[in-house]
Structure formats: C-alpha cells, structure tokens
Amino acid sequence: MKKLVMIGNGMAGVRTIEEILKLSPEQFDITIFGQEPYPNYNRIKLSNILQGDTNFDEIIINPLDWYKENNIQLFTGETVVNIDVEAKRVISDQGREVEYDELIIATGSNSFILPIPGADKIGVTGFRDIQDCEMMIKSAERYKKAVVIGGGLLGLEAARGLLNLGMKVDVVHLMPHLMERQLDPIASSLLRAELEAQGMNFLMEKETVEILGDERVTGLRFKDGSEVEADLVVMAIGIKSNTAVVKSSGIYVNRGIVVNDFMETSIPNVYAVGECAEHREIVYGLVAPLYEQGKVLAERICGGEAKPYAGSVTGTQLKVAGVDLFSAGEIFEDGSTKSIMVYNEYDGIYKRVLTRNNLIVGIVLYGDTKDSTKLFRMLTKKEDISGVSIFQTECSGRASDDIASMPNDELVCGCNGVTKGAIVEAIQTQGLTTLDQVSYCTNAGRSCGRCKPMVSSILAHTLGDQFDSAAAQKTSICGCTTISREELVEEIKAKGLTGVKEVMNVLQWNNEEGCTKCRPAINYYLGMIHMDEYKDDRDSRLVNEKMHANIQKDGTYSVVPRMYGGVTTAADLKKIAEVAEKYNVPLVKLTGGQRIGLFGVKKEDLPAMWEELDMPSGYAYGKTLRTVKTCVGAQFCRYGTQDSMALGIELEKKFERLDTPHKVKMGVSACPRNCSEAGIKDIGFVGIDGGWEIYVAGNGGVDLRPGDLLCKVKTQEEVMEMTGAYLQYYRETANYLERTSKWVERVGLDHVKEVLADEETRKALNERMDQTLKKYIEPWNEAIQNEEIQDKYYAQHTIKGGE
C-alpha cells in the first residue's frame, strides 16, 4: 500500500482525500497533519459563528470518527516544518518523521497583515480561523470599539459579526467603493446604504499608516493625519498563500506553490491544492475552484485519466443578513461590452449583465438574485444569448425557478460543484425525501447553504405527488436519517430500544455507523429515557466528553477541578499548586466560572493528575452543569440580602454530573446588584428581601440574551424544587445541543411557566430528576481504577483518527 501524506487539514485538502477514497479506498495508507487542534471544519461559516448564527460543533465537516473509520492517521495541533524531497519524508515541529510515496501540500493561506508600525500590538487580528473568531468574541466581552480594515467580502462579514457582538464598528476602506472587485458603483452604493442602516460606519479612501497604543491597540492613524479610536482592529484586506513549509525544499514558489493543470509541483510526487497553490498565475480564495482542483488531483494521484484543470470562473455572495448579492465575471464596461440592466431604486433592486459578442461575461445582482444560477450557467457555458430572456419577470412562468426547464448540467451548488442532474439522480436512485438527506448524499448545501431553497424546489419537482412538504422541511437528527427528535424519543419508548447501535439498526439508519452528530444525541436520549438501567456509551460521546477533558488549540488538555459555588479551601489550593508544579503545567488561570484551571496538560498525565488532586471534576468540558458562580453574599457583603454561597454550593452539589442537552451555567447573586452575572445565565438566582427571583434562558455568549423572570420564591427549598423541575423539563423536551435560551424561545416562556405551576407536575419531574441523579459516578475515579479505560483513552500510543 502506497504512503500518502497530506500537510494541511482544511477544506480543499480533505475534499481531495474524500475524492481519493471514492475512487480507490484501498490504494493508500493516509496520514494528515493539521496545524489546528480540530478536525476538518467549514471555514466559510466562520462569519456565521461570529454573527452568532451557529457554533463550532455545527461547522465540523469531517469529525474525528470519520478519520478513524477511513483508517486515516491524523495529527492535530502539529505543524510540518520541513520536507525532505530527496528522502521523501516530512518532519513536524514535534520531531515526528513520516515517509511518503505521494505528498499533497494543502496548507491554505494566512491573513495579510499590513506591514505598518503597531501591527503586532495586542488587539490586532486577521479573520481566518477559529482562533481569530475566539479572539474577537472575547474582546467584545470587554471592549466596545472595533475597526475593520478592508471593505471587501471578508471585512464586511467580520464587521457584521462584531455588530452582533455589541461593538461599535468602523470599516476602513482604501477605495471609494465597497467590494470594488465584485461590484460596480451603483451596486456598491446600495450595499453601503443597507449596511449603514444596520449600524456600520464607513471611513472611505483612508490609508492606515500606524496602529496606535502601547502594548494594546488604542486607535489608528491615517495617511491624511486623521485618527480613529479602536479597542480591536481586524485586518481583512486579503490573504497570502501559506508556503512556509516548502521554503528550503526546492519546490518552485511564486505567489503560491506553482502547479500545472494536474496540480503537480516542480518536484515529482509532490502536489499542491487549495489556497496555497498558484495555477496559471492565479491563487483562488473561494471554495468552488478549490474543490474542482481536488477532483482533478484525486484522479491524477489514483492513476486515472484526469481531465486537466483549466482554471475557474467564480461567483461571489455576501453572507450578511438582509443583503442579497451575487457577482461573477467582469464588472466594468469597456469598448467591446454592452450592458443589460434593471434598476429599481425604490425597492433596492439592481441587475446588470455585461455581454460581449452575444455572450455573458459579467453579472452583478443586488436585492434580487433568483436569476443567479441561470446567468452563471450561461456565463460559464458560454451560451449564445441571442433572443433569450435574460431576467425573469413575474409573468415569465418561472417565478420560482421553473425546475422543469433547467438543464441537468446547470450548477445548483457552486461551492461543491453539484448540478441539478446529480441531485435528481440521487433522489431517484437513493430514495431521498428530505433536504437533509439530499445534502448528506450530494454535498449540495453543505458549504455556504445559499442553494438550499433551490435544492428543496428540485426535491419537490422530482418527487411530484409523493413530495411531503412538512416531512421534507422536518428537522431530522442528522443526514443519516429522516427521523426527528420527537419521533426518535417515541420510537425508543415504544420499541424498548436500549443501545445506540440497536436504535440505528431497528430504525434503519442510512449510515449504519451513524455520525458524530447523531450518535451523541441517541446516547443522550437513551440515558434520559432509561434512567436506571442504561449504560452510557462513552464512544458515542463528543470528543471532549469522551476524554473527560477539554482539548486545547495545541492538542493538550485542561484540568479544572470542581469548586462548589466558587468556594475553596487552603488544602485544595495547596494540592492544585503542588500538582501544577509537579507536572510543569504551562498555565494556571482563574476561570470565568470562579475555578482554577490548569491548561496545557499532556493526555497521558491526566489520570495521575486527577488521582493526586483527589477532587471532583468541574465538568468544564461537558454537556452538563458547568459551574454555579456566586457572590460573597449576606454573610460578608453589606448589600447582600441572602446567603448566595450556601445556595450556590447546594445547587452545584445536587446537579453536578447531570447529563443535559447542552451545557448549563448558573449564577447566584445575593442582591439585585448581580455581581455573579445571574441575569445572563441558563438559570440565575437573585436575592431580594424575603426570598429569591429565578431567571431562566439567559446567555452571556455571542448571542447575548438576558434571562427571563420565571418566578419568585421565598425559601431555599422552593428554589431547589423549582430548579429541579425546570431542569428536568428541559432535559425531556429540548433537542440535543439546544441551549436553554433557544429552547425557551422555541417552546415559549408562558408554556414553561404553565407546566411548572402545577404542583403534581413539579413533583413528578423532581422524582425523575432524583432517580436520574442516583446513577452518576465521578468519572475520574472510574478512570483511575480502570486500566482498560486508561489504556484506551489516555495511553501515549498513537490512535487512528487523532484521538
């Protein structure tokens, strides 16, 4: 078996591996190095994370189990620093040496950072990966003034996200028009007006020459002498190919790693794909051409008759709520072009098509992009438009994209190169009936998601009378099945199902092994339903819960012991200090949840550290109660009205280790001054004269949400009763991975109040809660006493899949 090594674990590279596995799954022994400590994720949706529309778990494309199932050796958080092309081996920053027969370089790109004074100050970042997103989100918790340098696609998406985080945002742009490479002045002016209405402020024709501040940024100075204040600066002015790994290898580099039409570099058996590759003097930064490159490379490396990659025409869409925009091809007229234009300033609709010799050469659509698929096909296929109606009209008979008249080779999903014909064939041959199934089987809609309405229309047209609109739009557990959460719970109860694999087998999962989206969900629902007898399937949990530790960006782990209510003792502090010193822990930090976290711990050291600490796990990694934050309370504070520490400790001791659909955080404030931030917790308790106010469904993260008042109670016993009932009702009715804030918004606060107002219902919920709590044990005690668990999860030997 030939050895295939890939440097880079991003979208273009892993898509190439997917194509190789389709063509020749047994031909290669595959090893992948990823600089980031994550599996392959959808970089396109970083802006969605920043804008609060999704979370990291939801943008993972290929989870760790996928690597394991395909026998791929994955090294996360490890960077290849040298390629020895003579010996045909790569060497990582951890000293690991791996030989190869074929080598793919897929290192992607880095944000271009302006080479100006102050660019290295704290608070200056690019916008390229998860770390950049996390930095911006954390900055927004403390600071309020952001400046984005760059009025292009990425800059505007970053600016929208920062607005959603509650920051005031200035966008600095060198040119007189936004997105000048994709939009003409009219479309650009419409876009600017919409974004200004959303709250963005634009500083146009400004050239940044210095970033001000001492250690941290405080502002920017422009070439004209003017200045602007800033607590955070995001540079989104472009990308540059990441070619550092080939620096001394002899591989030819220009702007990127130069490749031919088969993605071959200047060195035999070495290939490059994605944003690190330069093809015919072009480095592509959009996903569609990178996936095209991956298909060509896969054919070539598997020994097939690969069709040469001739370059790509790309289309651009802006992922900002309230903005409907599409652009492709040429933007500006010259003496050889003619324009076809529709401009409705009142409704904010602008359509302009540039033609040359009866062929479309450029498209700009703003406000109404339903023509984009058809026009982009005409552009890329070089169709003669003589006598053809370019734009749809209300009476054209194709108001919702008449699927019947679409040719089979029309591109529906530009990101993944999926045509109408491919979607129709999958529906007909594989019996697909839902949008999720079509996306899972064809990849259509898996990237930016803009094509999903079109995919739904194709599904409806193909199925005809058999199409069930409600079923098609139903939210299934994942793409492995059409079954919804409610149906799954009912089937488990009705059929007496007791195991994850049994559920997938009896309920006829399309993918018999399931995936990392459905397996943890099934495991949770089984545990929630079978309170006493169910044995937790540890291998079906998400990776952090499987390891009982949070993985960090460099591949190390965190150890965070429980400190009930944020209260500790001198003896516990001493143990933590001794363990941190003994194991050379790089970072000891007070966390936001009033605990002490030890960060940078090696996987193999985890069991011994927990044994020496002899403290319960703080579950900083789990879908469970994370922490109960407290103020000092009436015992010490002159404003306090209640004993917040005592209540916090009682809450934490009762509900620790409880499995919940998502993480749960609590806060207890002894008075309305709210020092423990109880108003933005999943459950918050505020002391008042004569009792407590209980607030629910708060969220202090990206999607900031104040808690709603659930009720007022007089005693600590009533607090515990109401909290237990509320938590159990959430456990029984929420979707897996649904935060309490989203759950309450979905089911309605009034409904929750009505349910919990009934004394008998509260009693029954608490009885089920107490029955559930009896089964939980301290996870690290179990790991310390069980050598099989230690060997399987924490031993130093390398495990397939990067676990």
Ligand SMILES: Cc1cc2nc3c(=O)[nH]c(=O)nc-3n(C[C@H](O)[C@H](O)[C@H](O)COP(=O)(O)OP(=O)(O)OC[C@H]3O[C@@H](n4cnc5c(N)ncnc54)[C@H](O)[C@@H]3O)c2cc1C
Given for the second form:
Amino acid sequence: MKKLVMIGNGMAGVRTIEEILKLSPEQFDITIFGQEPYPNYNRIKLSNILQGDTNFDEIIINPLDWYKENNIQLFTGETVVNIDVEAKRVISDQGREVEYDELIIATGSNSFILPIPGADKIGVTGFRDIQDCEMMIKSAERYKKAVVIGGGLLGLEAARGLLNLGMKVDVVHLMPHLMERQLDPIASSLLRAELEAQGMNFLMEKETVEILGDERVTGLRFKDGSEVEADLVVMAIGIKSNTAVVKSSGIYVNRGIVVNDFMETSIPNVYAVGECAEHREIVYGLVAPLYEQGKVLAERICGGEAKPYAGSVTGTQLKVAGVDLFSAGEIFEDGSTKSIMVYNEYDGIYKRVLTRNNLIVGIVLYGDTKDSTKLFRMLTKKEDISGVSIFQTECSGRASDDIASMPNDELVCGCNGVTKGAIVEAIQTQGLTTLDQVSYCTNAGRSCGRCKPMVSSILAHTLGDQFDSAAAQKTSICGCTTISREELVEEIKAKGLTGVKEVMNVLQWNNEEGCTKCRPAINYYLGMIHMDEYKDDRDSRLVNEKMHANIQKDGTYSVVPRMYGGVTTAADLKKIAEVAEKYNVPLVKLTGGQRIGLFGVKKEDLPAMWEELDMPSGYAYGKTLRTVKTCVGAQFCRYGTQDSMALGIELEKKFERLDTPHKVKMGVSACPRNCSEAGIKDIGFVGIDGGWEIYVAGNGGVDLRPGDLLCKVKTQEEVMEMTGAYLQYYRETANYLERTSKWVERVGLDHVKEVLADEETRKALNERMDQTLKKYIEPWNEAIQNEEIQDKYYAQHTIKGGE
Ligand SMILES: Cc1cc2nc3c(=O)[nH]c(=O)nc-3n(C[C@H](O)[C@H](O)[C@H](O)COP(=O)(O)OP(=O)(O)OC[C@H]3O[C@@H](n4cnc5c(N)ncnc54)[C@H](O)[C@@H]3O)c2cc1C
Ligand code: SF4
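Coords for the form predicted in complex with this ligand, given the form predicted alone:
Complete assembly follows, chain above in first position.
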C-alpha cells in the first residue's frame, strides 16, 4: 500500500480524501495531520453558529468514526512544521516523523491581520475557525461594543452574528461601498440600507491606523484622526494562503503554493489543494472551485485519466437573514459591455446582467435571486442570450414548470458542483424521497445550504404524485433511511424489533450496513426501549465506547477509573501510582471531573492495567453519567449546609453506566457558593437551608449555558427520586447525541417541570429507570474475564483513527 500523507484536515483536503476513497479505497495507507483539535468541520457554517442558527456539533462533516472506518490515521491538534522532500517525510511540532509516497498540502488560509500598532491586543481576532467563533461568543457575554473591520462577505456575516449575540456593532470599511468587489453601487446601497435597518452602523471610507487600549482593546483610531470605542475588534479584511509549512522545503510558492492543472507542485509527488494553492495565478476562497480541484487531484493521484483543472468562475452569496443577493463575474461596465437591468426600488429588487458580444459576463442580483442558477449556467457555459428572456417575472419560488424546463446540466448546488441531472438521477435510481437523502447521496446542500429549497423543488417535481412534502422535509436519522427518530422508536415498539441489523432490514435501510450515525443511535434506542432484556451490540457503538477507553490523538488510550464523588483513598492512590510506574504511563493528570487519568496507554496494556487497578471504569469516554463533582460540604466546610459528598457518591453509584443520549455530568455543592460549579452541569444540586435546589440543562463546554432551576426539594431521598425521573424522561424523549441543554431548550423547561410535577409519572419513570439499571455489568472486569473480548478488541494490531 502506498503511504499518503495529508497536511491540513479542512474542507478541501478531506473532500479530496473522500474522492480518493470513492475511486480507490484500498490503494493508500492514509495519515492526516490537523492543526485544529477537531475532525473536519464545515467552516462555512461558522457564520451560522455566530448567528445562533446551529451549534458546533452540527457542523462536523466527518466525525472521528469516519476516519476510523476508513482506516485513516488522524493526528489532530498537531501541526506539521517541516517537509523533507528528499527523504519524503513530514515532521510535526510534536517531533513525529511520517514518511510518504504521496503528499497533499491542504493547509487553507489564515485571516489577514492588519499590521498596525495594537493588533495583538486582547479582544482582537480574525474570523476563521472555531476558536475565533468561541472567542466572539464569550466576548459578547461580557462586553457590549464590537467593531468589525471589513465590509465584505465575512465582515458582514460576522457583524450580523455579533448583533444576534446582543452587541452593538460598527462596521468599518475602507471603500465607499460594501462588498465592492461583488456588488455595483446600487446593489451595495440596497444592502447597506437593509443592514442598517437590522441595526448595523457603518463607518465608510475609514482607514484604521491603530488599535487602542492597554492589554485589552478599548477602541480604534482612523487615519483622519477620529476614534471609535470597541471592546471587541474582528478583522475581516481578507485571507492569506497558509504556506508556512513549505517554507524551507524548496516547493515553489508565490501568493499560494503554485500548482499546475493537476494540482501538482514544483516537487514530484507533492500536491496542494484548497485555499493554500495558487492555480494560474488565482487563489480561490470559496469551496466550489476547491472541491473541483479536489476531484481532479483525486483522479490524478489514483492514477486515472484526470481531466485538467482549468480554473473556475465563482458565484457569491451572503449568509445573512433578510438579505438575498448573488453576484458572479464582472461588475463594472466598460466600452464593450451592455447591461440588462431591472430596478424596483419600492420592493428593494435590483437585477443587472452585464453582457459582451451576446454573452453574459457578469451578474448582480439583489432582493430576488431565483434567476441565479440559470444565469450562472449561461455565464459559465457561454450561452448566447439572443432571444432568451433573461429575468423571470413572478416573485415566487421556482415553479414546477421552471424545474421541467431547467436543463439537466444546470448547477443546483454551487458549492459542491451538483447539477439538476445528477440529483434527478440519484432520486430515480436510488429511490430517494427526502432532502436529507438527496444531500447524503449527491452532496447537494452539504456546504452553505442555500440550494436546499431548489433541491426540494427538484425532488417534488421528480417524484410527482408520490412526493410527500412533510415527509421530504423531515429530519431522518441519517442518509441511510427516511425514518425520523420518533418513527424509529414507534416502529421498534410496534414491530417488536430487537437487533440493530433487524431494524435496518425490516425498516428497509437503503444501506444494509448502516453508518456511523445510525448504528449507535439504533443501538441506544433499542436499549432504552427494551430496558433489561436488550443485548447490547458493542460493534455498533462509537469507537471509544466500543473500546471502553478514550482513543487519544496519537493512537494511545486513556484510563480513568471511577472515583465516586471525587473522593479517593490512600489505597487507591497507591494502586494508581504503582500501575502508572509499571506501565510507564507518560502522563498522570487530575481531570476536570475530579478523578485521576492515566494518559498515553498502549491498547494491549489496557486489560492488564484494569486488572491491577481493580477499580471500576470511570466511563470517561461514554454517552452516560461521567462524573459527579462534589464540594467538601458540611462534613468539613464551615459554610456547608448539606452533605454534598454523601449525595454525590449516592448519585454516582446509582446512575453509573446508564446509557444516555449524550454524556451527563453532575455537580453537588453544599451551599450557594457553589464550589463544584453545579450551575453549569447537566444536573446540579445546591444545598440550601432545609433542602436542595436542583438545576438542569447547564453546560460548561463549547455551548456555555447556565442551568435552570427545576425545583427545590427537602430531602436526599427526594433528590434521588427527582433525578431518576428527570434522567429517564431525558432518555426516553431526547434524540441520540442531544445534550440535556439542547433537549430542554427544544421541549421547554415548563413542559419538563409539568411532566415531573406529577407523582404517578415520576413513579413510573423511576420504575423504568430501576429496571434498566439492573442490566449493567462492569465493563473492565468483563474484559478481564473474557478472552474473546480481549482478542477481539485489545490484541496487538494497528488501530487507526484518533481524537
Ligand atoms: C466564517 C466563514 C464563512 C465562509 N463562508 C463561505 C461560504 O458561504 N461559501 C464558500 O464557498 N466558502 C465560504 N468560506 C470559505 C471556506 O470555508 C473555505 O474556502 C474552505 O474552508 C477552504 O478549505 P481548505 O481545506 O483550503 O482550508 P481550511 O478549511 O481552512 O482547512 C485547512 C486546515 O489545515 C490546518 N493546517 C494549516 N496548517 C497546518 C499544518 N502545518 N499542519 C496541520 N494542519 C494545518 C488548518 O488548521 C485548517 O484546519 C467561509 C469561510 C469562513 C471562515
Ligand atoms: S460550596 Fe459552600 S459548602 Fe461547598 S465547599 Fe464551597 S463554600 Fe463550602
């Protein structure tokens, strides 16, 4: 097998790998390095995260299990710092050296940060990755005033997001018009008026020369001497190809890494793709051309007949609610161009097509973009416009007639290059009936999502009478089926289904093996419904649960034994120390959940270490109860009013190992000083005089959220009863992989309170909980006792995939 190494784990690179796997899944042993600590995610949707339309979990394109299933060794949070093209080897910042036969560089871009005094102050950021996004969201919680430098696509999307986060936003722009490279002055002024109506303030023709403040930014100074206040500054003035890694390698770099029409660099067997690559003097900054490049590169690297990449014309849209715009090609008239224009100032609709010699060379649409796909096709295919009516007249969505008259080669999903013909063919040959399925099978709608209404119209047109609009829109478990979560649970109950394969068979999954999204979900729902009778399908679980250990990013594992309520003993500490020493554990660390973690453990050492520890698994890897963090409480603390440790230990002992839709963390504090941070846990308990307050749906992770008060109770017994009922209701009604915070927001806190207020309901929920809890056995001990399990999961052979 040839060794293929890729530097960069982003959108263009991983799409190239997907294309390679489609063409030749067995040809390469693949290793990917990603500087960011995440699997590949949809960077385009960062704007939607900032605007509050989606969350981080939902923008993951390729989850960790995808890498594992495709035997890809992934090193996240690891930067390649050097390429030795002579020895054909890459070296990472952690000293790891990996040899390659073929090397793909897909390192993307960095935000361009103005080289002005103060640009390094706290509170100044670009808008490029999850970290930038988190920083903006956190700033909005504490500060009120943001300034975005740059009135282009990214700047305006960032500004809209910051408005949604409750900040006052000024947008500073150097030029007299917004998005001046995509819009002409009329469209630009319509856009500005709309955004001003939404609450944005514009400071036009201002050149920033200094960022003010001591450590943290307090404002900006402009060239004309004026100043503006700012607690947060977002620089969105452009991007710069990230070519740092090739610096001393001899690979030729201009603005980007220079590639030919097959994405080959100046050094044999080294390729570049995405925003780091410069092709025919152009560096592209939108995914559509990058995905085209990825396709050509995949064909080339797999040895097929690759069609050369000849460059792309790109179309731009803005992802801001209330703004409908599209732009492509040339913007400005010259002596050789003629315009076709419609301007309805009253309705805020403006359309202009620039033509030269009967061909469309530029498009600007504002307020009504339904002609964009047709016009874009005419532009890219150089179709003669003589006698063709350029604009549709009615303002509704694309009618069925229009779909019928739409040529098969018309591009529907610009980002992924999917045509109407490809969608129709997939619907017809694969029996697709929902939008999700079409997206899964064709990639249409997988990136910015703007084409989804059009894909839906094509689905309706292709299915004719068989089209069921409600069913088509519904969110199915995954692309293997049209069935939603509710339907799946109903069907399992009604048909008495008891196995993962059986579910997929009987309910006619279109992929008989299922996928990494549906298999763990089915396994969970079966276990939840059949309570104590269900035989868990270990191989359908997510990789960490299957191994009962977290895979670390270097392919080793971690061992985190249970420490109930964060309380330990000298004897347990001795055992941990001895095991750590004997097995040369490189890192022994206190975890955030008050336990001791042993990191960097070899897979084959796991069973022996577990045996010598002789402690239960802490399930630090599971969709289950992780930890119950406790404060010292009334036993030792002078403020404590309740015994927090005793309650924490009782809770952890009762609910450990319980399968839940997502991980669950608890905290118990014995007084409102709240030293265990119970206010940001899935369930938090705070001792008060004469009882406990129970908080729910808190989250201390990426989507920071304080818990809501569910109720106050008097005794520890009542705490246990309410917690059992709450957890069981969550288990029975949440979607698999839905955190309690999201679940409560979806179903409503008042609804949950109402359900749990009824004593009979609480009793019934607790009975089902108790029945379920009977089935669990300690998994580390099971592995120690069972040679079959040891052979299958822990014998020495290479494990791929990482975290
Ligand atoms: C907020 C935002 C909104 C956007 N909206 C749109 C849109 O609406 N439509 C559109 O088409 N495009 C949009 N884009 C652009 C689109 O996201 C990019 O074109 C695309 O992500 C580029 O893919 P890439 O693989 O080249 O780079 P990236 O996705 O940036 O991936 C590169 C990866 O390589 C990693 N890396 C870099 N150096 C190293 C190294 N030495 N070792 C290991 N890893 C390394 C980086 O950390 C990064 O994770 C948007 C971008 C942003 C930031
Ligand atoms: S939460 Fe209150 S009782 Fe618990 S340790 Fe802190 S101060 Fe003491």
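By rigid core we mean the largest C-alpha set that fits within 1.5 Å across both forms. Keep in mind it's a predicted model, so treat the numbers as computed, not measured. Positions refer to the first chain, counted from 1.
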After a core superposition, would you say Asn40 shifts its C-alpha by at least 2 Å between these two forms?
no
Lys68 C-alpha moves between these two forms by 2 Å or more, core aligned:
no
